[in-house]
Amino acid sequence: MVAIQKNNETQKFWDLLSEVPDPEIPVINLVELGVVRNIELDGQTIIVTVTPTYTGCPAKKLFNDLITEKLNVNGYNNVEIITQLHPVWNTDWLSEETKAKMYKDGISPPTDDNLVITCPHCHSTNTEMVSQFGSTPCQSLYKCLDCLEPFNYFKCHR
């Protein structure tokens, strides 16, 4: 796993942040997700280090968009968003509170075994995927075989 860099001086800023739900799974935050990597003050300029889940993600500009907007709501307006792609974001960055909270919502979260999939209503392991890409890019389409309620299934990245 990687570090995130905190410090007294920018936790106000990852505290904001942890308010801005990730638009594609709102039952967590972009600091959960992991894609806010590293927030640094530069004078008066707040800068966001940013690792998007792909990289070329659907919802990259969006989370800047979201993160600055956050941020400028609250009075800094001098904010610059860096991309970082090395290394490559991977599920090993969400923590299992973060995965409970995906299953709660009815997502099953990245598995070490991606051939055990649980679905998230019956908690069953008799599944079978229905479509490689879900509702997003980074999840697939499944149904259970026992309760026959389809779900997502958040995918392993590594």
Second form
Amino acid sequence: MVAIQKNNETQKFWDLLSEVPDPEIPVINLVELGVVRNIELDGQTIIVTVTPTYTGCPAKKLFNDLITEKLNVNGYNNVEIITQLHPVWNTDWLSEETKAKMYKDGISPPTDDNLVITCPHCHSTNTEMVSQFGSTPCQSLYKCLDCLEPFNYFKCHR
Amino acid sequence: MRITIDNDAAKFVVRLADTEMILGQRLCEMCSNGPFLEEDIALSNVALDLIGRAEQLYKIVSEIENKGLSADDYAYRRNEREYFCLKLVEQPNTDFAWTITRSYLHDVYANEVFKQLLKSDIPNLAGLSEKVLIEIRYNLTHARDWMLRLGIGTEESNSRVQGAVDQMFRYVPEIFHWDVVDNKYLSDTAAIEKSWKSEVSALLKEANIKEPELMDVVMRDYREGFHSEFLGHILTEMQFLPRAYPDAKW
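Next up, can you give the form predicted in complex with the partner chain of this protein, since the form predicted alone came first?
The complete assembly is shown below, putting the previous chain first.
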């Protein structure tokens, strides 16, 4: 986990952005997903640095719109968003708490190098990949060989 | 309007950008046309990666050239002769084996190129390379799995993928026909060719596919804006909307 610089001045913005759900995985928010990297104040302008998950993620523009909208409706009208590709977004930025939320919601969270994939329904590790690619760029499709249910797996990305 | 690219670094990056863009467009054609649902989604996911990558590369071109043109201008307002993609990626989705072989040969190439660009001094290119290599490796796994499955599958699948390899290999020689611009921004072009050939030879052997001889370069070079018959048609479809409605916004 790369340490994020927060201070008293910007804490309220972090709190606000922690209320913005990921559009595809609403159980986690954009701060938890690790795409909000930095928040700075330059006079009256709030500068938010965003690192997209995948270069072609269709939610990229939506992230920026949702962040701007959240700050705007809370009375902060001067928002500037900077897209930063490096350091590269990776799944090590997801905390254990965030992964637990995903798991509870039926998405198997990333494990190191995709070695052991646990079924979020029956907790079996006797699972197999159905497709490397799933409903969003960050997920792939698996099925459990014990309970036979299909599920999404959040790919290890690093 | 004719868009020229003057700076050597931009000439180099636009070749990568155009190659990723056109392969992305070709794979977009497979959306809703895949052989089964999961594969349809897989090819569309790969297309997204390619187009996202192209967008970032066009942004780098746009910054280097500094002519007030956006990434979209480079993608949507250049004509066939102003495009610099590999002929390989223009080849059509005639058969699923063509689609897979085209991606496989490209992915091995892209993997080697971006590995060298991890140390590029073109602004933002090294960081972007680190990002896209993760995606390329993932996509390469997908293409390689299919090459094996088709190659050692049935007599029919083997003959189809053999046909695809024979066809696509005609567009490989120009890839390694490096020019001064390539050699200026890639640290070791000979190593790219060597790694490409050794990876592809090993896979073809494992997949029971005969490796065709690489011919001498007989076609005029993509680096000069020469293409196969297909690029004009691809651009006609891809650029229709921004050309018909130049001020259209999402």
